[in-house]
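Coming up is one lone chain in structure tokens, specifically the form predicted on its own.
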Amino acid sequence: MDITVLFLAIMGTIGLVFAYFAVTERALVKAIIYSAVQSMAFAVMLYLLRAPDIVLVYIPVSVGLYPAALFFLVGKTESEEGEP
């Protein structure tokens, strides 16, 4: 078995698991972190598929700008977790 295919399968599984965690998580900050980990797994998959030019754009946007914008927006909201 080719080692690249094995790493693709591992990264795909990690991405799938963290995407599930991001969707089912009730705490927004944790969901954003899970989404960033999922995006990083997909970036590794793109690199293994020999698409480094796409990875150079995907990493700053999906791991940097997108979570930063979401953290900013979550910080502007009010927390109502203590109320029923």
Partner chain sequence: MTIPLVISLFIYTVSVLLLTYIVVRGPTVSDKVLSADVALYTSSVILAITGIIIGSEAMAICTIILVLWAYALDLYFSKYLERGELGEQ
The other form holds:
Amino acid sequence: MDITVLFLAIMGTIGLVFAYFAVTERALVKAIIYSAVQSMAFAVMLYLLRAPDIVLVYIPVSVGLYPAALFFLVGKTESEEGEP
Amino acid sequence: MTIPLVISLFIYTVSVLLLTYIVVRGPTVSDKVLSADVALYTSSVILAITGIIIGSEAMAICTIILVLWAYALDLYFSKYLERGELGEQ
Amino acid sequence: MNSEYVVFILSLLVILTAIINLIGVLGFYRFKNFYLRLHAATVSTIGGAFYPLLVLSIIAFIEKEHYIGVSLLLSAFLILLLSPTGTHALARATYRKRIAIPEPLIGDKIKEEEASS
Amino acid sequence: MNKKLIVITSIVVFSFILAVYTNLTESLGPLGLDTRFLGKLYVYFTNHEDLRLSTASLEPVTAIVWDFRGLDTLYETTVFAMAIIAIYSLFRIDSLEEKGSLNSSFTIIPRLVTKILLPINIAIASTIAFHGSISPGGGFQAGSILAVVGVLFVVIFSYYALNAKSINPHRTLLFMSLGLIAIVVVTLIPLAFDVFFDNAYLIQNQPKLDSAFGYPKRVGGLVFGGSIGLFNIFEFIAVSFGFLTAFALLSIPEHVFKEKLRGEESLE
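Form predicted on its own already given; the form predicted in complex with its partner chain follows:
In what comes next, the whole complex appears, and the chain from above leads the way.
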């Protein structure tokens, strides 16, 4: 068994579970943290798949810029999502 | 040389898994941010070990980028806590 | 001395740092308080991420892969610089917003400074 | 809570089954054994010995992005710039107040570390941009890395600190436009060469069989990759200043907007 597939499976499971948490979470700040962990897992996956170009653009955008934009917008609006 | 590195890769993956449970459970929001931060640093070590095993020069710079931006989440969150809006003084 | 043995011993050290990281992560489960968990975070970032990167950069230098070695050395230096900074800002903001209660509290410098100023 | 547990368990089981299936059938499999003809052609011509067929770049991904499929990337850059311009037009602030201060709610430690980090970061970003024709990376990657520095500067200090350093959205948008215009000029130079001197093609990089036009292959010993290196540098400028424009507009505090709107209402 190729050992890379095992790590890919673990990281992909972490990413999927945290994507689910980020979608269903009411408090927006917690959702941002979950999506940061999800992007970490996907960055490790992309690195294991030998795609350093994508990792180099994925990490600054998903860990640096995207939470910043979300925090800016949460600060301008409400911090809790209303009842559906 | 490769077998000890693979074993340590397993241990690091286990600690990332344990940390993600803390990210979900952590009683306060600060615990979540702290454990997410530690998970980012730990995954940077995973990247470094994989780069050593593969031995490809081109992929080494990814570790620097992940380490550089792991602490940005802390700063955004603490500024949000203290001021409410990130552009304020 | 043959360089393969040196590399083997160094990679055993990487396992040691991985165990240190695991101990730090177990501290997240054992400690009851946010301020106590900061201690566990220090163990697993400095002991579990700074030292292995240093050891891995030495391995890369021994194997004559200088580009990998220099980049891992730089990232180890950056962890030493950035991880305490982020933790400091996080702890200060958490204290000032009273999110977590500092349970075994011996002295309170921030309150003294705010009272004096 | 029970429902959440069921969903997470099903996600874990599904991904485990998927991993086992892909491993058994080897559908992720030995990557690269079954390369397609077009892929083989790309890798073959990336650094060919015959200079009339080569792209003069050692990195196949960058060569594909900027030389083989250059038009795709040009359109993607155009879409990015249009998004930035849409954000810029949405905010509609004509006159920004010019008061600036470097006060901050953070202690000295994050401020000092961010100041130390600034030169390190610029060095890393420009390394990735200039080495785009040798190692993985390129203009967009380096631009987004440099943009995070600007965002961190805004967060550590404030929106007013941008004013104190005389950075405002109008100026950063100007720099982004200059980068984009430079990209267009690099694509149009062969056409001007065709009109005035000799035979040449649009978006031409290296000399072809029937035209002598070519961008510089090496600059001072560094593999520059002709137009690929130029594209990387100008894309670096355009992307970093584009992101900076968006975040400088986002960082304007809400009460500034409220004061603006109240002023407009009182005029009417």
